[in-house]
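One chain comes next, on its own, written out as structure tokens in the form predicted on its own.
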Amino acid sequence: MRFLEDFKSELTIESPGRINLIGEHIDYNMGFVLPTAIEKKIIFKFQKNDSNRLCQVYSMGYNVGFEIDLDHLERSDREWENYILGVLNEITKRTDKLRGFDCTIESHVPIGSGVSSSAALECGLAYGLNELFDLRLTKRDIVDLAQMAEHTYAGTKCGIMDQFSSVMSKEGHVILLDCETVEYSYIPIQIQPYKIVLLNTNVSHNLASGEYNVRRAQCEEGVSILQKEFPEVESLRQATLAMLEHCKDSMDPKVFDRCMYVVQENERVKNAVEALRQNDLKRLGALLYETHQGLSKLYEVSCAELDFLVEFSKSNPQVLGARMMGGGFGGCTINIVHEDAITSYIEKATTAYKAEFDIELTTFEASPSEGTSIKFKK
């Protein structure tokens, strides 16, 4: 693109991906989650240009860019562009201060691995434009508009967890986030001598986006059935196992299973927080295995590759726990592994996975990190 020849960055923003230790598919059911940002980040560089309404965005990874007219924002046929366009659309609803800018994007967040590269993209862009044009948006404003951008332009009815953790995370901590009230607290995560290791299946079964919305609709159907007997239930957050059993005969078996998983998982998040506070790492690992069982059998968002890696981990006493992470149907497993065993565990898992599926496994360690932040400002 033309601007690249004379590009002089005025502002550099780092926006991280995230992991969720436990509490998968819970945020849109108004429950508790336990995420944190990781050190894998998207790097944004910005400059103002001489235009009032023309914006130019270039992806270093895709080696492609596009121009945007702020007065004519429309959805694109290219998926990654919609995250950008959605953010700009939401910002223009909130302020008239946005002007023409140029931006380069360089991602180190693995796409499709369940570490929410989309939220990093949305939040980093919004955070940077807020700084560049002094839009006076709060961090919470950025979280909310990034979430709405994903709803309206990307078409995924996500909860608030991904964007919240991308912006609000604190190094060395996970966030206990109440997705109903959006109240949160920072929980220190001290798991030495163990570390968090992600094993990326490098598969995506093209079901994640559509099936994500199906699961959300099934949970909403379950709530509507529960409300007939228990009017106080506004989301599965208020539901109990006893309530579900009472209404079981009125529910489609699939809907019952989805609701059962959510109610059980919400309790597991609370138990995981207690395990961290008491440094009971074996209990924490056991909870991860329970979560995967629920995601695979009740919520049905796993796949053969993810199930294989979780089962494989159980044969290694140096692994305390593992589960699939993210929307499902591919992406990563999150594993709690003794630091002395990481190299050998990765080697064995890579060999076994290659033999089973003829796919190369990729891996990386994840450390709880700071949220979206300014790296450089002129």
Second form
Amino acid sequence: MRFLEDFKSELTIESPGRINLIGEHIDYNMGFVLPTAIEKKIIFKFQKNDSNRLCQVYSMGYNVGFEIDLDHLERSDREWENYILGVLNEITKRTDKLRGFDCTIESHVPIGSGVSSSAALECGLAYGLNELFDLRLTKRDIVDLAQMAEHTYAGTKCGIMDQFSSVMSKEGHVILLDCETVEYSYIPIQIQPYKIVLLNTNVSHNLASGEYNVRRAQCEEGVSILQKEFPEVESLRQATLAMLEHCKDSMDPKVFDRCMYVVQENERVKNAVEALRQNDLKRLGALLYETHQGLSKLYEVSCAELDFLVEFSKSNPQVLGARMMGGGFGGCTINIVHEDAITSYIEKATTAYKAEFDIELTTFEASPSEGTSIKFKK
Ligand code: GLA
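Switching from the form predicted on its own: structure of the form predicted together with ligand GLA?
Every chain and every other molecule in the complex is listed next, the one we just looked at coming first.
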């Protein structure tokens, strides 16, 4: 793209991917989640251009760019462009101060891996444009508009967790986020001598987005059945196991299983917070294994590759807990591993995974990092 020849970046923004310790598929059910940003980031560089409405965005990784006319925003057939277009569309709904700009994007967040490269992309762009044009959006506005962009342009009816953690995270902490009230607090995460290791299956079964929306609809169906008996239940966050059992016969068995998982998982998050505060890492790890079981058997968002890696971790006493992470159907497992055992654990997991699926595993340590931030401003 021509702008690259004479690009004078005025602003650099870094926007991270995220992990979620526990509380999966809980955000859109209005419960509690425990996410935080990781050191893997997308780097954005911006300059204003002299046009009023023309924007140019270039992906350094894909070596491809595209032009956008702010007066003619519409969905694209190319998936990654929709995250950009969706954000621009949401910003133009909120302010008329946006003007032409050029932007390069360099991503170090693995795609389709359950670490939310999409939220990093949406939030970094919104954060940068807010600075560049002094749009006066709050961090919370950025979170909300990025989530909306995902609903409208990317087509996934996601919850608030990914965008919230990409923007709001604090180094060395996880966020305890109440997805009903959007109240939050930071919990220090000191798990030495253990570390968080991610194993990336490097598969991303294309069921993911469609099935995600199906799960959300099944949960809503469960709520509407529960409401007939218990009108106070506005989301699965307010449901109990006793209520569910009471309504079991009027529910499709799959809907019952989905709701059962959510109610149990919400309890597990509360127990995990207690375990973290008491530094009871064994208990925390056991909860992660329970979550995986629920995601695999009741919520049915796992896959053979993820199940294999979690089973593999179970056979290693140096691993306190493991589970699939994120939307599911591929991506990473999150594992709590003793630091002395990490090298041999990774070696063995890589060999076993290759033997079983003939796929290379990629791995990395994740440490809780700060959210989206400005790295340079002229
Ligand atoms: C995806 C969504 C999130 C959340 C997770 C599952 O990452 O974007 O909102 O629902 O899946 O916990």
